[in-house]
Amino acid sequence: MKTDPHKAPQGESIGTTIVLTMVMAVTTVVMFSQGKMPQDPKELIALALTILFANTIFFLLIYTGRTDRYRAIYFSTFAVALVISFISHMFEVRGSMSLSEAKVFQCEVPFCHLVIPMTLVPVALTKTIIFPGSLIGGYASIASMFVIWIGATLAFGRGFCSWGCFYGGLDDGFSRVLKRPVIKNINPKWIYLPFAVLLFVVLTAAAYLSPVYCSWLCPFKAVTEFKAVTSTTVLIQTIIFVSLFIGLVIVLPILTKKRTQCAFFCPFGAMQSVTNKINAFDVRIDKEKCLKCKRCIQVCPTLSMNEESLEQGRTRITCMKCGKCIDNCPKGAIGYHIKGTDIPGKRNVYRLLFLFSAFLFLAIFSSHIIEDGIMRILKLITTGSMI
């Protein structure tokens, strides 16, 4: 197969790729359809397109050897579909994106994984869940999100932020708008800010038994749900949400080609960085192959590579396992690795094991959202409304 002479990634043979894609296709058909085909034509078309899209991306991931390029396409599509699906759903059940006090008191707020760091300490100290969501059942229940988070964390650690987070695809996508960054020199100390934010929101949540990050600092309130503006305080909160979204999720990723919200602000990402110590996979560098060209340091969207980590043959704790350093290494010295095995080892086998499990998680986690997003667009085309 043809490869870019300036890049090292090499994919699998067409035979191996077809076999693996067939396995993925059977799995996704069963999981996405849940064993039954929808009767509504638009739902059937949306399901078919979702299955086709997922398996096309998986085929390209395996065959071309380029992980980040095709992961990012799927990941960003997932994030956009979430915005379309979530907002449409809110208008269906509430008539708007605003969150009324009645819905809060009725515990009908969809649970978001970004809240997890703020819930752990209050649960441990007071046995109280400080989020007004449904424990089981309903849309995005607390129990279901915790189960998904625990499973993904044990397998991928902070890889969740590149293979699962339904918000991460937004700043990931915007970071690819320009070919070259406008802002090139970023102080590496910014990488520690999310840990400070994490400490702040955990302590304030424990002190006030309230998810402070959700109330004041979450950029994604701007594209999901927020309190109806009925007071000066809520107006200030709304301005903060919108400003953070525009700055951290759109403008700065475009200018820096970095995932600025994820890398320099998100407290959940900081917590996931710690879980990188306990997951099954990591990214390692074969120091015998490494040319010290520092291309990996330049392209890393989260500043998770530096000269020290390069010398150590590993990424920093904040690595999201996106695969961008792997795609851009001219000697193929960087790759996915299973902890406890040899570094050079069976590099292709490690990659396949990681990609199959990570992509399957992403595909299953996102399937309903992408399918619903497509169906909403089909509704808009055929009826003029997404709801």
Contents of the next structure:
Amino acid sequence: MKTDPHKAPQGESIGTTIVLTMVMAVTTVVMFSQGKMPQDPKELIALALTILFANTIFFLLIYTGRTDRYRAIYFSTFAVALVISFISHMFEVRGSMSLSEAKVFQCEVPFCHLVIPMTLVPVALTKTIIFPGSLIGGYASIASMFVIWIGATLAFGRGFCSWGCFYGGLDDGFSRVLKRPVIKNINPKWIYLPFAVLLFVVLTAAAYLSPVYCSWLCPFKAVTEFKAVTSTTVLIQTIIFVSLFIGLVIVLPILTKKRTQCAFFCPFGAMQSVTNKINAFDVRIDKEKCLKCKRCIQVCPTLSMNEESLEQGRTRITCMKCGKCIDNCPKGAIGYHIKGTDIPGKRNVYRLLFLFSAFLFLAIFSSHIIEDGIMRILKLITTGSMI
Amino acid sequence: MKGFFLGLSNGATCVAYCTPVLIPYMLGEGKNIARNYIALTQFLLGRLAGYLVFAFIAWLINLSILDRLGSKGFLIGVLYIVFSCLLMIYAFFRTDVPCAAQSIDRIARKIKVPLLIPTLAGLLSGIALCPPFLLAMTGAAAEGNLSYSLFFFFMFFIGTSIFFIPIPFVGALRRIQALQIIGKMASGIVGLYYLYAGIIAVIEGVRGI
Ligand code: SF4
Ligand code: SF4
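The form predicted alone done, now the form predicted in complex with its partner chain:
The next block holds the full complex; its first chain is the one shown before.
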């Protein structure tokens, strides 16, 4: 293990990396294949490519010591694969991306984690889930999403937004298009907007027993599913979500190099920020090593580092544990940390523990989606159609 | 329900701006939590009285002006649009500007009869013309019956009051500035809803003319 106190963190030796990658490889082969090899050659190729891709990324994460660079490649691929897989699936079963009233009544709307904050108060008050999805079974059931969310939240808190969310890779990816930001000065007050959106959607969901964010504000409907336009209200809703998608997920991330949807709008992200308080991992700064160059403040895609937090040697509550500040610190002063232990302590061990669990979660959560995404692309190449 | 909802979304802002008045008073008095609750109750009753006065005024406005106009829906729509835009500017771009209630509360603090301070501060904060309040007033005036108007403001009061309950445990509200900004932004999002309601009312009003 190479540890030089005056340099940015190095990766592990080739021996350690190979051993760790072997463990990851065995786990991913078992988990991704679920013990059986597909008969269809296209499916087999897709499975093999998914396993190879995940383990190559894991190898690079460990060997190079760079966290954010390789995480982002995998994370954005996950998001793109979701879009391909989801849209193809919708065309397969419904013939279009739009939802009819009948499907809503039949409770056949796939459940996504962004709805969770809106369901909690109504569940407590009325014992009903205010979402027209299926409780168990189906494409994305409510029960499976809740189980995944609770597990990931306890393990990583808001780390979910960089290591789990299947939409996050979109604005993360677009935020890397330009080398330098066109818009540089963003008022830090905007990091409070997701909390305001959270307050609003939780209260309206409780008052009207309806997931208001999904109906009115969610930008990701533009790349998943949406209501068929049959009235002026639905037309206005459509204009809103398309504009939010173009603005918050594409244009602003490119211009600012920040994850504008996740950092300045998403109510689920705000709720996850609060859960940052109740899990073992955080990101800490070794104040002895810090040069006060403020590079970390500049690069953080969520404005989770400011002068005050730097002074305290910690990030703000909104940190997504993406690792960008860690990769960019010239002194290697920033690192993953286990709460209650010394700083810097055994920082390489903390990093390995965090990376192993976070990446394993990401790999398992994304495996079927990435595999299906590859399958659809192979289908497109061989048959000219994704469905 | 609309009044309650508007009050709820605006409550965090109200609490954020009223606590600088209430907390020093409570701390200054150095009383226990039970006494703090008494002061809070006095404050809230004063606030309720202020709201009910406005409910009455909203009803009078409806009776004297709106009912005489042929295109009431159109006018209400325009008022919604104007006040919701004001609310959004105040919420998103003037986060540093204190709400109208704060300056009025300063007057209340000058009054030297201790028992009356919280009640008066409440009354004056209840009649402050801040944008969410103006929206509430338009909402109440739109219906044009006194009991609805009183009920609307009562629900607005209940909605905002929920946020005041933890105040006597002063220590828990350390992050008051963050709360102020979040509360203001939440009321700005409510402004978006009223903007939508205003546009729809104007469209329907134009169709009706
Ligand atoms: S990047 Fe941040 S933590 Fe690293 S030396 Fe500069 S100011 Fe300190
Ligand atoms: S503080 Fe560091 S780890 Fe946290 S979100 Fe910002 S760049 Fe990522």
